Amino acid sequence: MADQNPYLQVKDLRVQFKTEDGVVKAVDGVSFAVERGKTLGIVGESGSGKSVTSLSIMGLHNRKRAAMTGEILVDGRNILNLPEEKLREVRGQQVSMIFQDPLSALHPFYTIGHQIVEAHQVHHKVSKKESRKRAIEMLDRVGIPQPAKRADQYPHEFSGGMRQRAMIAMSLVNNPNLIIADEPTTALDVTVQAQILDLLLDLQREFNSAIIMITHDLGVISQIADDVLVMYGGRAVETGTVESVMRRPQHPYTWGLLSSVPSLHGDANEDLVPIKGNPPSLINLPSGCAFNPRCRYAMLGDGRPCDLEIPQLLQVQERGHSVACHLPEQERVQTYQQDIAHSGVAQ
């Protein structure tokens, strides 16, 4: 799913939080990689571990609360155990993040320009005048009209789409090599969402940045990503190129995500098929495959250990495509094709 020298490599990442009710296994052995100029989409329902993974890469977890193991290699350097001062050098300079809600991420008491200037001066020993010039350039680059004037306005004076553009300007002001976008278009209408995604792709081509797009929306992933990682219950259940996972999905959870997305080519009157049940508690995960209580294919056949053994993430016949499921590959392919024929699952 990546070349031999990806800019980011996450290896067997595990993140746990101790609570009064027990240990939350938020991320449980996740591995992936992304190279510069490419986009990895991480998809899954709330509670799947997507955002915890992204915050780990940014080094934003409280280390007194979060127990983290594994490796997070940024340009070959493991940042997982770096001291906070070294992490600050990485954060914003090499790796930057676009948050889901810019109104919460942006400080309401300071102007947009002031906040971008501050983000720039943290990593560059330049005058405030030079940093302001850079801030105005970035606001202009992300499509904000009258950038010099808007730089002196406050977040509440911006629309939702313009706040998100300002957030992107702030995240790119130091030319980071990796951008993590955590649900950046969730609160925006469809037209603005498309504009933001186009903007990210344009900026990626300009700066050759690696992008991690975190979302629950497979439609967004299909538009912007090269590769996709599907998470459930803190684990990776399917990985591969967008084309292989979208067109030839192998995991029942991925089938469920696809069947709950409306299709432009399907019957307009066709009902969407939601995944039954709710995501599991990360304190009390089901035994075996975490998806088995919601999976209509669990325990098919003789002796299948869906409720006993955690399935390993194994490569299927198609190169670069892996899945963690006890169903044999041939049976998975046949089952999915039958489901498409009978229920009109979106392709």
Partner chain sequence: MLRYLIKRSLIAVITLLMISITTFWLFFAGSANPAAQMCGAKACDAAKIERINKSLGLKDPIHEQYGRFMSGIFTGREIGEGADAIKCPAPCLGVSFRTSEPVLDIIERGLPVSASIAVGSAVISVLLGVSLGIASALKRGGWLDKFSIGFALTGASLQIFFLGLLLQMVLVYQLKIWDRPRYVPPSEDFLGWLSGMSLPWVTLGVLSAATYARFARAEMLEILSEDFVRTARAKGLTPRAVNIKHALRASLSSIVTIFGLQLGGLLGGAAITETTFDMPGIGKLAVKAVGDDNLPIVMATVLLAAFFVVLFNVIVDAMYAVIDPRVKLS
Second form
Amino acid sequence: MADQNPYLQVKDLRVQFKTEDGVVKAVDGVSFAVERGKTLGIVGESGSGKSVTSLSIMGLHNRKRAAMTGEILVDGRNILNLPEEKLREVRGQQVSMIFQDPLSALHPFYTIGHQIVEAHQVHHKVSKKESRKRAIEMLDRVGIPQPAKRADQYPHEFSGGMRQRAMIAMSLVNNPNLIIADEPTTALDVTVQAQILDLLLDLQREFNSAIIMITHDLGVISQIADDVLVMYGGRAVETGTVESVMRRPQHPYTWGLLSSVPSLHGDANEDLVPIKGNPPSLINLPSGCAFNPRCRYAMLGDGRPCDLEIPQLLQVQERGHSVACHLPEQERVQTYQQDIAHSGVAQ
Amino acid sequence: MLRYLIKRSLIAVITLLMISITTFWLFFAGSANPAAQMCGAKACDAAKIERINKSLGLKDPIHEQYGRFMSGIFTGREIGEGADAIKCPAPCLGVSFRTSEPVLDIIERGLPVSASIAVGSAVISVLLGVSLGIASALKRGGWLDKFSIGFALTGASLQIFFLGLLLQMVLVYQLKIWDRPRYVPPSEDFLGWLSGMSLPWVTLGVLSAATYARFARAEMLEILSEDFVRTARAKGLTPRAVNIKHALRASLSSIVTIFGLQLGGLLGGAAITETTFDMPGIGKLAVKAVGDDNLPIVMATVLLAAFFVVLFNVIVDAMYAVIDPRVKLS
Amino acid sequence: MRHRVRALAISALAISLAAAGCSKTTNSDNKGEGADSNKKAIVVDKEGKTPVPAPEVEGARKGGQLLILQDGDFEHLSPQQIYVGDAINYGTGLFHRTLTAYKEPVKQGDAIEVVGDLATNAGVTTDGGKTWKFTLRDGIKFEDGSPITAKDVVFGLGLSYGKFGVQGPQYLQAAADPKREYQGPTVDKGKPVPGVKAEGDKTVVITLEKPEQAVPYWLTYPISTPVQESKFNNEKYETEFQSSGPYKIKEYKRDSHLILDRNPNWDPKTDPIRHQYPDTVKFDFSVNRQNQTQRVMASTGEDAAAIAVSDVAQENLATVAADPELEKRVIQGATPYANYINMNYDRIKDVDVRRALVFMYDKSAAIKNAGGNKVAVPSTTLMAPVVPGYKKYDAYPMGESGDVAKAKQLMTGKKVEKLTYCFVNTTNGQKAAAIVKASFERDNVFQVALKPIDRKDYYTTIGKKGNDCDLVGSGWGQDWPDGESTLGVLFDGTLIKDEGNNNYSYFNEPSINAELKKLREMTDREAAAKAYGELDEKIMKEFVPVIPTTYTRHYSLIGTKVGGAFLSPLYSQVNVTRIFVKA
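Let me have the form predicted in complex with its partner chain next, following on from the form predicted alone.
After this comes the whole thing, all chains and molecules, with the earlier chain placed first.
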């Protein structure tokens, strides 16, 4: 993560929306970076700010509604300062996005081919014919049989998996350097999920692009990502390599996430433990550590810090691994060791 | 497609048949007494009522009268007896109780008037309403949006018989800056037609535009929050392409539905419009016929109104299939 | 005769009761409208003295277009079907001549004259009214130039017996053919028309089983309009008839407009009534009451020569009445329509109770409800002011909203059951009912139960002898200008049948029945008229079968360029026989 020239660098990003009920602090001081050829997984429950972050990178927020501060450097350019026309050049060309539900993300009235051609033509001054050739090539590349015929079909005529492949083909038609995949496999069944992830990894290797994988599914992260960023209440609570975060998580929230995921290798009868309570309101975040009302280990009362101070994201002993938690590092390590002794969540 | 059309036509015929039976039955079950009506406001002696009833064919059982009416539509018939009989070729809708004139002739006179009002005001209302609705959805919260919301609210709460009379009073009779509403056939005097129809068009058009504006705005806002619009923006398309090619195209099917149903139903609403503007169309005809207990005209206008509703339903369905590839007619 | 508005609204009673004005109405003298009792009540021109051609109208000029603004087409213009007032007025005034006709007085209150129109005089009878002889004038022609003969008149009258006259008046037909077997010349081909025959080309003879003094009046209806058998087309008769009057059809588009131009074959020297001043007369059938008022008020362009057929719209009444310039252009006055609340003579037997009810009724409320004193004034008599022989009297003087104290006095020591007021269940009927209930229940003098009747059954129900209505509202307009057509129809107990009565109070007094019989048979109608006026007062003073409520007034506008217009007292329309368009 400490690369000198990461393709994407997000620095202290804050995104706020003014609503009638108050100011929504959707993202509150998040920083991270992704290199080409690498994959960053962003994990969190809904409302944790992960999707807002990704839309900020695409510059898709309405600037009149969303107040954004910090920096988002794409290939060294801060897109927060880019005018709309310049932004459009970035979108779809350098950074592209794969959405969660391809059925609703694809236009129902246009053929798949048409939609891919359109994506290509925006950024290439070539003939329609050439764009179509390119579209069919891409469909073929993502593994859609009879691509020329399928190009003339509508999204509703595709199966779920095929639709997501088509969506990927559309996102990759311009060879983007950064792909943001927002829950790309959530709407799909498990076998198809694996195929799609394989395809993404495949393509990443081929084009050497950076990927941000947004998901609430740690299983997906462990399969595909190099680094992980865990978000809660609009803030980063833990970040590090997959290896370190998944094996030696140090934030109680990450523990909660891990224990709510069925393990592929675990006992089928093992209890899944959901995290108690609900994600916090982004208008009225709990004081101190946003996670403290749901945290089993919160240190409260008598001037103890969890509901008083926002914990800093601090590097732990392990290299590249940071955690924002008031618990002393040693205690965190011990507690987790005891926990997995009981349940064997992490393998 | 053909199968579908055949099926829909069959359903339409059955619908119209049911409506005709209901209307016929309601007419006799309700408070209608055409012969007494024709006697005026005096107690008629029984002999005169009987003679009138006989001349109208009202003495026979209802089902026989209904049978005669319906068969007349398909085969034509002779109305009256012997030397006084009037030939009424198919499709015969009977003759007016009041004037003995074939109903079809009467309808033929009124239809161009009603059609002129309907089509002209529909064009204005769609153009104005849809563009206003879309513009306000795109500039949500801006002055245009605020204006459009106000316009939609005002329009929805104003009634044609209020605004229509007011505009006539002020523009036509007091300020004398607008031509008074009247119908001249466009084939005879095209400019006169435009000028005479303009006030009904504008009034009705602007009022229904309010409905369209509200609807188009809501529809457009919903579409703009759809995932595929976000996708379009994520592709790097210009706002223009996003709004028109993606968002507007998607909201088209609902707008067409409303348009079709409204146009089909306009004949039903023509009663108020035509009475307000004093236009001799089907609506005014129907109102008078109901007051006169003039059954053949009541039947004809009800059936005609129902026919248009059914027809435009089919048209809207067919349009759906054209607009939305997900819809298949079957 | 049917009144257009009433015919459309069916609830005459509703309108009649609703038809009435303002509590400030103080002119119970009716502004001197109606017959003047010092003058002749009616003139019947038996000798044919009425001058032909009709004397020129002062200031009249030829030319121009007269525009008539009307809400809806005429129901019928084929002559034998015509029965509604507007069609009679315009039809006979412009293109349908008749055997006899009324020459209406230009000055209100002057006598109506019954004159010969196609005939040389108003009819001659030598046997007390069983046989009537009419001689046609020389030089009368149809619009195609062919002479009008007695045969054409007989054919026209024949049509009135059958399908082509079924909606028209039936008096003559019923008198001549009581069993009504004859179905008209199109069905009963070749058979003689009952009671009607042509003697030569010039004479029409009417023969009845019993003497009828009203024959000259009945023939003023266009049932006697001549029709050429050779040109009769049963399918197009409504729109393609031959004119015999000063104007003929140039263009007739049903429900849209009717344009008339001069009939070159009409000879003024044969016509004692009509003139032919405007070049054209155009009817515009698609102008509702509001727009008629607005257009004629503005009186610009062709509207300057326009006549509004409907009364001034209610919302403009005050404006027009307050503007002297506008009121100059108002044609207003008394009409044949009078309104009553009938008190069932069999159910409310005590004359003092009936008198008390008269005192209780609030006429001012009814007038207010009708739209004010321009369109309705309080009434005290049975006959409307335009009925020949109308006598102005007030048997029960009181304020316009009644006299509760007088009523109480009359009711001292009497107890009356709750009274049932029957009304037609329409908006207007309900309004009228509310006024009735509020009036009679003042100080708890009476209790009123309201009984709504469906409009379909209304006249059948109240026309049924022995019905259970104590009080019922109704309106009446005479069918011909003679007391017989009011008192003789409404108050003759011998006419009461089981069903279809017009005598809604079921008034039946032998002395009055006898008097009515005597008057009916009088050959001198001018003398009879005065006697009807006396009888009217006698009935109200002694028997009180009805509460007179209001007389309906006419109040319509004409454009600035319309000349020669005056109110037709018989049809409550603008008389167009002397009309011209000012330069």
